[in-house]
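Shown next as structure tokens: one chain only, the form predicted alone.
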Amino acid sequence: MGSLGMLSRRTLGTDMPVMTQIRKLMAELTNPMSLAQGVVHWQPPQKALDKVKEIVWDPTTSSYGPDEGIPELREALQKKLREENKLFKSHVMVTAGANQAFVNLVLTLCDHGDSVVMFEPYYFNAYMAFQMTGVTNIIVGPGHPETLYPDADWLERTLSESKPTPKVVTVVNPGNPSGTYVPEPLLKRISEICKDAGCWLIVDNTYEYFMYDGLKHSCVEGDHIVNLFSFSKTYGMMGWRLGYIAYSERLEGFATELVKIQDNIPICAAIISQRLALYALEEGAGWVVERVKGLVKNREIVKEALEPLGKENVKGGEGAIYLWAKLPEEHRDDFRVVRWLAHRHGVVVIPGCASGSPGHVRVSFGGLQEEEMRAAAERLRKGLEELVHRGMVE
């Protein structure tokens, strides 16, 4: 037996991760600029990070916390989620990162053999999530051609007509690829949706304060619903993997059922990460909302750039850090296009099959400031242009 036959079968059958492949990819180029990960130009608040120098000697910095998050993060994220997200009736777990969270509560709600539900274009982490833990019954349904909103006359027909009912329903908003949001009133209605059928509504909010043209994000509430959130974007946190689970408070057993999760994953979040979290708190949603502001100017940057493949084939940039560009029929092998556009042209982008549309690609305005995006988007253009007129030069 060769040592693959000796892995699990759920591993096996878990999709590689494709930011490990764009790694792998940008290591055979010189001078690569980067549109490809999800990722902010800024760091944490300077305020934020100075405080974290004077507890690195702190003996409790460098102990275990409580499995669910220091209790003076969860009060300031309990007393966050009531004013910012009008979640008044939510308990808070405090996770590394919301990848973890996600896992955490894949574990904690679904059984091999379960039913899933996402909306293509799919958050790729997320069906992956799935994929390792055994729940291999994952129902895609379709987003709505124009907006790529999640269809939810689908969703309700599909819940009804399933035996059994699936056990959860999962949303990114805003979207992760996508870039578009899910309005309240849809929102609601999928809520609605879940509820009647009895299933969970798992919704991550990561991209909360990343919405632009003065629309609005909103969060629901329910028995039902299990919201997630992320410092890694919001506050420039990335590496310090930090993220937390918003759930109902009614919800019998549930934080126990979490914490056995959570005890034999990390115990708890870095203390330092959690610390800084609580001081990147005290500066406020206005610290994030400013530098978002900021992000507009990308993302006119990278829509030009996108020109060459039609106005019409480019979606999102409503929210998020992304934008959503069908490629032309005869390059529907995205991965190819990628290989291509970053050994030629010096430019990286995510294939749509990471998301489970092919012939397309993820954009990412968030990983740049203004004049280096410049010149990413110019490498893009120049690559896309010649991709719709000459095709794959070599």
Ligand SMILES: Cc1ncc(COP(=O)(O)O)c(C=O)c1O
Given for the second form:
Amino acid sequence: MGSLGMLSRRTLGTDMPVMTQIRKLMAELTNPMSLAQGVVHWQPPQKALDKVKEIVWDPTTSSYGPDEGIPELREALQKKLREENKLFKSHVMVTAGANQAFVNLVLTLCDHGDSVVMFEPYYFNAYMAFQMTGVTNIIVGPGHPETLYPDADWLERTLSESKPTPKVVTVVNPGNPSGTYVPEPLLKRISEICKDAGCWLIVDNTYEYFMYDGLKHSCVEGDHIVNLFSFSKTYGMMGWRLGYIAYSERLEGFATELVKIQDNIPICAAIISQRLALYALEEGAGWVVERVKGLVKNREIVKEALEPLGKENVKGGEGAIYLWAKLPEEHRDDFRVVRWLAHRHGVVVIPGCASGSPGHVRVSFGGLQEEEMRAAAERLRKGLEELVHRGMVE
Ligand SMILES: Cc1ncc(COP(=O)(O)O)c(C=O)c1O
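Having looked at the form predicted alone, could you now put up the form predicted in complex with the named molecule?
Below is the entire complex, every chain and molecule, led by the chain shown above.
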């Protein structure tokens, strides 16, 4: 029964998760330093964790809750959406993280055979969510060669020329793996293009507070738009698995269908995680922004480490926790470079092929505190210098 012929073609046709491959690679090493996984180095707010300790014996913590999320949290999120994101007409569904939210949406919005649009370099888990649900016609659009911003002219042409019209367009703002953001006028234009074409726009705002150099993150709202958010990086809650979907309050049918999916996968996000999220919101955006400020130094350290590749080959990092770097032409096999860096230099990054852009690497600057970041960056710099001057010597 274990033969591949007995397994679903949808999952067999789905990419291998890059992070599981990276974890396997790390297990082969002694003392690796990771600039790979998209994580932050902080834990949730102390006060919030203390409050959670008090509710473990509360019977409601161990019971199921409403599919959409506990009312107190949904209310707090709606307030946050109004005040911070200028989303005034949005309803909320709480999910077990933004990845689960995305799968919910693909199952709610797409049928087998539909086409969808993403931009290169894309977020690998979103790509896999389409693949594993049978949405295999994934049209990948270009980013601007310099800024990596999604190419809106291409989108306009593609949506008008592709028949039937693609069902969903998705963007990540600011981006994973690029670390670039989508400026407000461009986001509005993408939204208008989708609206005119009659297709959904899903915007993943997982890194909403991770903006640097005075740039501002913004959201768009409309009956064709769904916004995703996550507590993972913002409040250091990766393992608590908490995210949410914001959708137009006018979409009655949409909510009904969305609940079907939710009720069959998590039923509800873990109650204790929802409580922690509620307490974390009491600390508020300021708590997150303070920690994000501390990442500016990390970004500088990693940027310096990438210099051997040439400044012109290092992009992104305006937002999120990533820099995106192009490898020398003769080293387009990025996974080979990643393995070599790991084994010879003890530092791990993510290969661009996982995001549809071979010949690149994604470097995360969120997961280590400054001192450790310096040590990891030193390994990276040495490795890249060797790569550029001597190649992948053993
Ligand atoms: C763009 C983006 N969306 C979603 C996720 C997953 O978030 P969550 O932990 O809330 O599922 C990540 C995590 O790296 C991400 O980078």
